[in-house]
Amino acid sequence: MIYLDNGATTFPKPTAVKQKITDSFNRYSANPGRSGHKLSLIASEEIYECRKSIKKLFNAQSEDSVIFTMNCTMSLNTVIFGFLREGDHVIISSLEHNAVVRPLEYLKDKGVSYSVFDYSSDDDEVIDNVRAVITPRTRLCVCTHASNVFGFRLPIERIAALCRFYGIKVCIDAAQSAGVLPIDILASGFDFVCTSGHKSLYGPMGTGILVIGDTELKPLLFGGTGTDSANPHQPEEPPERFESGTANLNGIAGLRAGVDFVRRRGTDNIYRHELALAGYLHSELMKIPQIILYNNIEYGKTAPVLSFNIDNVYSEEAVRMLDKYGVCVRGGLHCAPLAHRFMNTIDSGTVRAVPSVFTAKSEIDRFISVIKNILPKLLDNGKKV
């Protein structure tokens, strides 16, 4: 099997992640923060150690600013629903995921509006595009760090600086970049950073992260936190304010091991490995006349994400054929129709291939060989756009 669907979730996971999850089940799978017995305390310590690791990886303000969620979508929803109020205006990029667009569409009926600024490979043009959609009511900018479809990297540090000048808070969607691209929260002045745990942080599915600054934010969930239980009101201080209900201890234990794995390997080392493979794949696909490529692979400008199509064959049909030959990639709209409209691929979708730290060049070679092998069948029998 050749697994190149790492943009959805990384596979395989590091051995340390699997071992940590197993250990948590076998040794201290008690309810953290809900009792004073030894196993509960060990479970609570495990969660705190994960916060520490994430704080160090992203240079966050404190361990308490690290909030655990189910996924990046929940983190983004926590920010969007917890921060915005009637009359607010939001700006987003033309590459955003439905985890951003759909909550904002819902809030239109609540008096919240939003505008879209276009991506450009020219960072100066991006900044001009951002400035052009700012209004006196703009209160929040939600911006992906790197497109989950095309890998385009936005100049989030410059966008944050511009927004600070106008008094606009900034929320970064780092689902496709955390663990691959550098993120320095304190240096960049991000107010919120949202990401998943199961992609390039190599944790298990069902884990997400929200890192918050000093900005006031309402919780998405209300309920038991294990603290101040006689008080009918939700706690005011993070992380308890945002973490009602029983924590995903086993998932968080695995996430801690994943984050520590990334820190040991080094984000830039991982990025260089994956980008080299994505660049090699790009260069080989360019040699095939029937392949349509949508993004270049360039150090510092793109994440290691490659989108392509085979002539005018539907991307899902190509993915089904590749799967028969043991290749795992993703086709369709990747939950980001805004990006596809921007790139004129809304009707066809794209085939997305994303390597991981465990991907070998030999696997890319086999993938290319499979594509060449299936081309005649796809072009003869594939469902045409």
Contents of the next structure:
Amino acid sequence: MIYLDNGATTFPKPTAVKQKITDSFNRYSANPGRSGHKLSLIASEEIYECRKSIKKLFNAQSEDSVIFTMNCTMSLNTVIFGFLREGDHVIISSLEHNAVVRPLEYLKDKGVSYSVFDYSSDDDEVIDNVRAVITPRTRLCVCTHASNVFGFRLPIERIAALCRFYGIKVCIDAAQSAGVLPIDILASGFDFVCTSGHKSLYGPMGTGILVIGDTELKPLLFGGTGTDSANPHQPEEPPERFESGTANLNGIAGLRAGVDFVRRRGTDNIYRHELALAGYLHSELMKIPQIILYNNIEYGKTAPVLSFNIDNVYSEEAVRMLDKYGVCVRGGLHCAPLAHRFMNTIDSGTVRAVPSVFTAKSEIDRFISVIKNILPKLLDNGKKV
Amino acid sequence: MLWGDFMGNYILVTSVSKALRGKELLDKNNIPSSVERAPKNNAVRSCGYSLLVFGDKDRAQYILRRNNIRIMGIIPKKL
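Mind sharing the form predicted in complex with the partner chain? What's above is the form predicted alone.
So here's everything in the complex, that chain up top.
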């Protein structure tokens, strides 16, 4: 099997992650921060250590600013629903995921509006596009770090600087970049960073991260936090304010091992490895005339995400055929119709291939050979767009 | 340091994560402490956490406050 669906979730996970999860189940799977006995305290320490690792990876303000969620969608929803109020205006990029677009569409009925600024490979043009959609009512900018479909990287540091000038808070969707591209929260002045734990941070599914600054935010969930229980009001301080209900201890233990794995390997080393593979795949696919490519693979400008189509064959049809040959990739719209509309691929979708730190060049070679193999069959029988 | 400080004081904090961070800060400043469930008190009525501090409680409080750890109260440890 050739697994190139690492944009959806990384597979396999590092051995340390699997060991850590098993170890947590076997040794200290008590309810963290609740019962107060020794085992519960060990569980709390595990979660605290994970906060520390994430704080170091992203250069966050403090351990308390690291909040655990179920996934990046929940992190983004926490920011969007917790920060915006009636009359607010939001700006988002043309590459955003439905995790951003759908909450904002829902909030339209509540008096929140949003505008979209176009991506460009020219960073100066992006900044001009951002400036053009800012209004006096703009309070929040939600921007992906790197497109989950096309890998395009946005100049988030410059966007944050511009937004700061206008007093606009900045929320970064780092689902596709955390662990691959550098993120320095303190240096960049991001107000919120949202990411998943199970992609390039190599944790298990069901783990998400929200890193917050000093901005006031309402919680998405209210309930038990294991603290000050006689008080009917939600605690004011993070992280407990945003973490009602029992934490995913075993998942967070695995996430800690994943984050430590990334820190040991080095984000830039991982990026270079994956980008080299994506670049190699790109150059080989370019040699096949029936392949349509949408993005270049360039150090610093793109994440290691490659989208393509085979002639005018519907992407999900191509993915089905590739699956028969043992290749795992994702077709369709990748929950990002906005990005597909922007790139004029809304009707066909694209086939997306994303390598991981564990992908070998030989797997890319096999993938290319499978594509060459199935090409005549696909072109003859594949459902056309 | 007062005699009572040798016996230990519970410094009540708002959560287990604050207690763990506080312990780490006190460790760095050579103030021995341990994370404990808060003893019965009026400041944190239930489900509270504390740092049982052996040493200069005033310095400990100063360090915690300087690092944005809110202190809910101090209770001397009884023999």
